[in-house]
Structure formats: C-alpha cells, structure tokens
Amino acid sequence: MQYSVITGKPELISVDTLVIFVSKFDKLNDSLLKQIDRASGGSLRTMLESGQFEGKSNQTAELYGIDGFQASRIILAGTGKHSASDVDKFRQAAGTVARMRGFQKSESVLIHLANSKAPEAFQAALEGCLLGGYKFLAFKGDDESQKVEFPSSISFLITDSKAKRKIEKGVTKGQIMAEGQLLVRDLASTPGNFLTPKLLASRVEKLGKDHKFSVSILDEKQIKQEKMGALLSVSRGSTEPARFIIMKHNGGRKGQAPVVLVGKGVTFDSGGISLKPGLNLHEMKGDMTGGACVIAALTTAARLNLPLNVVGLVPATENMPAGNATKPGDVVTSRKGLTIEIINTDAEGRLILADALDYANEFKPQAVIDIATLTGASLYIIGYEGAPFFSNNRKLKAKIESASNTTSEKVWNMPLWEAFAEGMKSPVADLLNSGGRDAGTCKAASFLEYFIGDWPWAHIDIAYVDVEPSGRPYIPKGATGIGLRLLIETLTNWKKL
C-alpha cells in the first residue's frame, strides 16, 4: 500500500474516491461545499435541511458523478465540532470511512482535511484508516468473499506546499502508530495453540531482526536460575514451558538509563486451580495483551528511532490446572524473596509481574511502567471506556495523563492508599495474592508496589479496555490495541523526571 501527500485543486486530481473532511455546519459558507452542492443540484443543501448530512461526528455522504471533479465518488465524512487539538475527530470520521464499501472497493483514494495543516490531523486521519479498516483473517479459509479489501494507494491533499514536509512525516508516523496498534490486535487474537509461550519468544525475535532491536529469551532453565518462583509457580501446570523476554531498544546515548516497560503475558488463562467459569473462556487468549503492548511499543519505537533507551520485559506463560499446578494454600517464593501465599490462582498476573518488576532492578532504571489485563474488577471502576492507573511519582503521573489526552486512550489515576497495601498481607507468608472482592483493582496495584524498587513506577490496567464488545468508528468488535498509542506518547520526546 502506497502512502503520499500531494498538492492541488481536489476536482483536478483523478481518483476512485475523493474523501472530504467537514465540520458541523448548519449553513453552506464552505467555497468547496458549495462547489459540489452546484455541480451536484443542489444535493448538498437538500441533505442538510433533511438532516441527512450536516457534518456531525461520524455522519457520512456518498455523491457519484459530480460535474467537474475527477474523482468517481465523493465521500463528505463528518467531524462534528471540535478544537483544533482535537484530532481524535479525524481519527473517527477516517474510521468510520474505512468502513465503507466504497471506500474499500477503490483502487485509489484522496483524502481532503479542509483547511487543517496540522500533522497530527493527518497522522490520525491515517490511523484511523487503517485501524477502522482492519480485520482478523489469519484463521480464516480461502473464501474470497473473506478477503480484506483496501485501496492500494491513500494520498492527502494540501494547499501549502511549504508544510508538506511535515505533514509527509505525520503520515509516515500514522503508519507506523498504526500498524504498531495492529500487531497488538494480532497477537491478542491468536489463538493459544499458535501463540505459546514459546511460540510468542519466536515471534518477538524475528520482529527484533526485521526492526532492529535487540532481544533476549530466558528459558525455564534460566528463569529457574534467576529464582523467579511467582513466575513458575503460575507456569507449573501447563505443558508449555514459561519464556521471560528481554527486549532493549537503544536510541539513546550510551549509558542513559532505560525506562523499563514491563507487560504481563499469559497467553492462555484458565485460572488454573481456581478455574474459571466456562462462559466466554475462549477470550483468555487475550490474557496477554499486556505483553503485547509492550513487545509492539519496542517495536514502533524501533521504528520512530526514539532518542530514548527502552526495555521491554514480557514475562510469558499459561496458567492451566493439572496435578502438579500450584494450589490456593500454597506458599511461593518471589524472585525478591518475599514469600507469597496463593489464595486464587486466577490472580496470576500480579505474580508473573512481581518477578518481572524486580528483574527491572538489573537496568538501573529511571522508571518503570507495567501494562496488564490485571483485575476483572476494574470493569466497575470506568467500564469499557478507559483504564485504572497507578502511579507513585508526580510527574510520571502527569505524564501519562498528558499521553491520554493526546492519542485519546483514556486513563483515570487511582489512589495507592495504605490500606490497599495492609489488606495484602498474609498471616501465613509476606503477602497474599489475592486480597479479596473490595477495591480489588488497587489492592492488585497496590501488591505490585512491593516489587519496585526506587524508582518511578506506573501500573496500567487495561483489563476492560483490550476487548471492544460491540464496535466503535476505528475500533471493529474484538482485540483494540489500546495501550500502544499511550505508551509511545509517554515515550515520545521523554525528559528526565
């Protein structure tokens, strides 16, 4: 697929589809609408006094054969009101485009944002394209009819030919971001019979080769040797030996202390002892989407050439049940030292953390930030629509906050009270793995806050916004992605805390 910015008149240049991006209106002052409502009849004008289009967020309009325009089909794709800082807009609107059939049906498309010169616009605006546009067939069989259709060729148009430099470097970024956020996508719909632990090592090292990032993979041998016992306590009862990998991107100066990203990575959750309910098990292939996070931030950052130097640890494992697996009772001891007693072995993830949040320790970091489909509870914290955060350092916080605003992946900061810390002891062992039903999102957090050491540290819980469940302009029903745009951001021109 071929991506360009090019400069002209939009009725001049010849295309399948012309795509216009226009704002709420309630009169035609627009020179370029009111082009079209002519050489259209007066279409324009009709559909605006009906209601039918007005420009209201996600609104679309389809118009064939327009006299003087080049272009086979015009499509008008509604951006509603907003600030110019609100390129979460585009992002919509193109998404809500991709889905289209006659946008898919093109061989080539032009896409027109008004008067914005922004290249964040324009990097949404493709974002929003190949998000909205995406779908999982990797499983799927020969039926053409399953196909993914896309246009081979996207192009933008601008007026000043002075800001098409940047605007070519927004789109390439829009590219990447995107694709990026795919990859989260496909790992966390691969089903866990092609994404073992194992398998998923293999996958991490070829994108290391293909991006140029370095990568390493701890065996069960060596994860024994690093005496992370949490980790091999949730690996015990599958077949699939448990991997621990090392990813390092190194765009920063020699020497510079990493910011350690760290992502929970089960890639098929049973609950092990404590099995899960059978209703919707299938969805535990997704129980790694933490790790996939982390593994797809290392590689877009690779591929941005962040000035930055960044480590990616993905500890990664199933949780089943058998003989041998751990059972609630059971005392483990941390790769820290600390002993934990396991009263649910479905609160998994806070244990293969804890041994990967200590292991952060060996980079000196100058923070650390952890991603996780952690705790069931934070469904009823904000739903579906954002993530519980955690954070015990200012200016990380706002950091992230900061991030959140900007890629519109949505966080909301919760407290690390001493309560939270205090209710995860155990009268057995150091700690509980599992604090009970009451404020079960921060007390997850709050167990995790053992294992840091002194440094900054963020906990992301992304346990409810991994899956989407009906649909949303540039998020298709399943696996979203989301966590990968909020990661990158955070990263992006990072200052020292």
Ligand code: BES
Given for the second form:
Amino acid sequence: MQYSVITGKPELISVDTLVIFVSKFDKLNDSLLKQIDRASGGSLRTMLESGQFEGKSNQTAELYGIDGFQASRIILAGTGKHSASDVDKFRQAAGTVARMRGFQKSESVLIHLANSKAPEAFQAALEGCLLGGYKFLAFKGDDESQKVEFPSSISFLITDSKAKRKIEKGVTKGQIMAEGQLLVRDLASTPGNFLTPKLLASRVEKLGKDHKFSVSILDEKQIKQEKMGALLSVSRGSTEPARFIIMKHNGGRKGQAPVVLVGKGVTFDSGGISLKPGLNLHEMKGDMTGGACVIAALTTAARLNLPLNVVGLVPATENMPAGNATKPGDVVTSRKGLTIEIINTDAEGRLILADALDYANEFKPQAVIDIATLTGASLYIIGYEGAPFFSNNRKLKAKIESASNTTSEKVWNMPLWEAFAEGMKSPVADLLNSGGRDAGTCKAASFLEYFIGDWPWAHIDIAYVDVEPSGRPYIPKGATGIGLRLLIETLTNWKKL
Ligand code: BES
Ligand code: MN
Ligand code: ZN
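Hand over the structure of the form predicted in complex with the ligand; the form predicted alone is what we had up.
The next block holds the full complex; its first chain is the one shown before.
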C-alpha cells in the first residue's frame, strides 16, 4: 500500500477512482464540484436538488464517465453538517467509502477533502479507509470472495503545496494509528488456542524486534520470585503457564520517569470455578484486549518516535476451572502484601492488574494508566457508546478527556468514592475481590486503587466497547480496537502533570 499527497488538476490525474468528500453546506460551492457539474451537464445539481445526494453524513453516490476526467469513477462521500474541527466526520465517511465495491475494486484512488487543510482531517480520512475496510481473515480458507480488497495506492489531493509537508505527516500518522488499532483487532480476534499467554508473549517479542522497542518476559518461575500471588491465583487452574510481559519505549531523555501503561491480558476467561454461562462464552477470548491496546500502544509509540519514555506491562493468563483452581473463599496474597478473599473467581482481571500496578512502582513512574475489559457492569453505564474511566488526578483526567475528543473514542469520568473502597474490605482478609453487583464498575476501580503507588493514575474499563455488535462506518462488527488511539493521543504532546 502506498500513500501520497499530491498537487495538480484533479481531472488530469490518472486514477481509477476519485473520491470527493462533500459537506452538507458545500453544495456546489466547491470548485471541483462545480467543474464536475458542468462536465456532467448539470447532473450533480439535479442530484443535490432532488435530495438523492445532499452530502449528509455517510451518504454516498457514484458517477461514471464524467467528461474530461481521467478517473473512470467518481465517488461522492457525504460528511454532513460539521465544524472544521470535527474530523471524525471524515473518518466516518472514509470508512463508509472503504466498504464500497467501487473503492475496493480500484487499484488507485485519489481523495479530495473539499476545503479542509488540517493535517488531522487527512489523518482521519486515511484512518477511516483502513479501519472501515478491515476484516479478520487469518482463519479463513482461500475463498476469493472473502478476501479484503484495498487499493494499492491512495493519494490525497491538495491545492496549496506549502501545506504538503504537514499533511504528509498527518497521512503517515493516520496510517500508523490505524495499523495500531488493527493490531488490537487482530490480537483480540485471535482464538484462545492460538493466543495463549506463551504465544502472546512471543508475538510481542517479534513486534519488539520489528518495531524497535525492548521486550522482556517473566515466566512462571520469575512471576513466583516476584511474589505475584494474585496473578498466580488466576493462572493456577490452567495448564497454560502465565507470562508477565514488560515492554519499553525509550523515546524520552535518559532518566526521565516513564508513563506506565498496564493492560489486562486474560487470553481466555471462563470465569474459573465461578464458571460463566455458556452463551457467548467464546467472546471471552477477547479478554486480553486491554493488553492488546498496551502492546499496540508500545508498537505505535515506537513507530511514531514519541519523545517520551513509556513502559507497557501485560500480565497474561488464562482463567480456567480445574481441580487445583482457586476457589471462592480462598485467600490469596498479592505482590503488595495485601491479602484478598476470593468471593468470585470470575473477578480475575482486578487480581492480575493488582500485581501489575504494584510492579509499576519498580519504574518510579510519572503516571500510570491501566486499560481492561474489567466489568460486565460497564454495559449498564454508557453501553457500547463509550468507556467509563476513573482517575485520582485532575490533570491526567483532563489529558484523557482531551485525547478522547481528538480521537472520538469516547470516555466518561466516574467517581472513586470512599464508599466503593469501603465496600471492597473483607471480614476475613484485607480485601474482597468482589463487592457485589451494585456499582460493579466503580468498586472494581476502587479495588485497583488499593494497589497503586503515589502517582497519578487512571483506569479505563473497555468491557463492551471492545466489541461492536452491529457495525458502524469505520468499525465493522467484531473487535473494535478502541483504546489504542486514545492511549497514543494521551501520550502525544505529553507534559509533566
Ligand atoms: N472479563 C469479564 C468482564 C466482561 C464481561 C468483559 C463481559 C466483557 C464482556 C470480567 O473478568 C468479569 O467476569 N467480571 C465480572 C466481575 C464480577 C464477578 C464481580 C462481571 O463483570 O460479571
Ligand atoms: Mn472474569
Ligand atoms: Zn475477565
């Protein structure tokens, strides 16, 4: 795949398809649209006036054989009524276009973003193309009709050559961001038998080599030496040994305190002895999506050369029932020394995160962000629309909210009230691993808070935003990869909190 930014007369550029983004207010103000209208004997005006194509969000139209144009096909893609800064409209329209046969069948595509000059708009447009056209085919046969078809070259047309350098940077960022998000989708979609903790660790070692970040893996023996009793209590019941994945991107100055990212890496969550019901249980192969976000974040940070030291930690394990599995009522000792009474073995994510958050202290972090498919209860907060998140630091909270606005990966801040932390105290041990059904997402966050050191911390619960049930413009049905762009944008232009 080749991406470029070019200047020139659009009609003279020889491509299979010309894609023009049309906002609802452009009508025929755009000079290129005027030109096409004239060349087509006014058919564009007729289309607009009849309401057949008005440039509404995600509306599309195809024109063929327009006089004087080298492109044999012109796709009009509506971006609706939007402000210049609302680049998600471009991401969405591009995602819709990426699923059109005309686009998929083209070798070369030229994209014209009406009167937008912001590099972020070009970034979003390429992200939309790559994200919208995605399918997970790793386990499909050779059936040609199933193949993903994608143009081998996409060019972006600009009028002002002075802006070229900046726009090229935007396009490159778009490619790298989208590929990061697709990596999350690939990992999350990979079946549990092909992505055990061991296999996940070796995937990360390969990513580290390919993209130049450092990787070290703790095996079970080393995890025991680290006294990660909470993590080990989860892996006990599985014949697959746990792994603790440590990644480093040293983009900042030597000695700069790193931002540590922690991701839940449960490669399959059966619930353990507190076995989950069978319906949709196969979806629990995606319970390592937080970990995948962190792995992809390190990959993306390295590819973008982010000028910051970043550490990624992923405790990876299966959660299985077995004769020797941890049982409800058992008490386990975490790395920090706090004892935890296991009420429900299905509340395993917080256990493995507890040890990972405590391990983060080893890096004397300037901030720690964890991301996890942690609680089913988050479905009843903001559903599939966004991720509830928590933070003990005003500036970190603001940073994440601003990254959420830029990326359109929605989050909503939730409280860390004293009562939730109280609700996690056990009569038998220091803590309970489950404080009942009420405020499940908040109590899980408050549980994690017991394990953090004296640093700004945020926790993002991505349960249910990790999978798309029906399909959206640039998010096909299945694993969404949501979280990666949010994390990278949070790390971009990072300033001390
Ligand atoms: N991995 C699940 C959370 C989850 C559920 C993610 C559905 C995505 C979809 C987590 O390990 C879990 O089972 N949590 C329990 C906690 C409860 C036992 C306190 C839950 O949410 O039911
Ligand atoms: Mn669980
Ligand atoms: Zn889980």
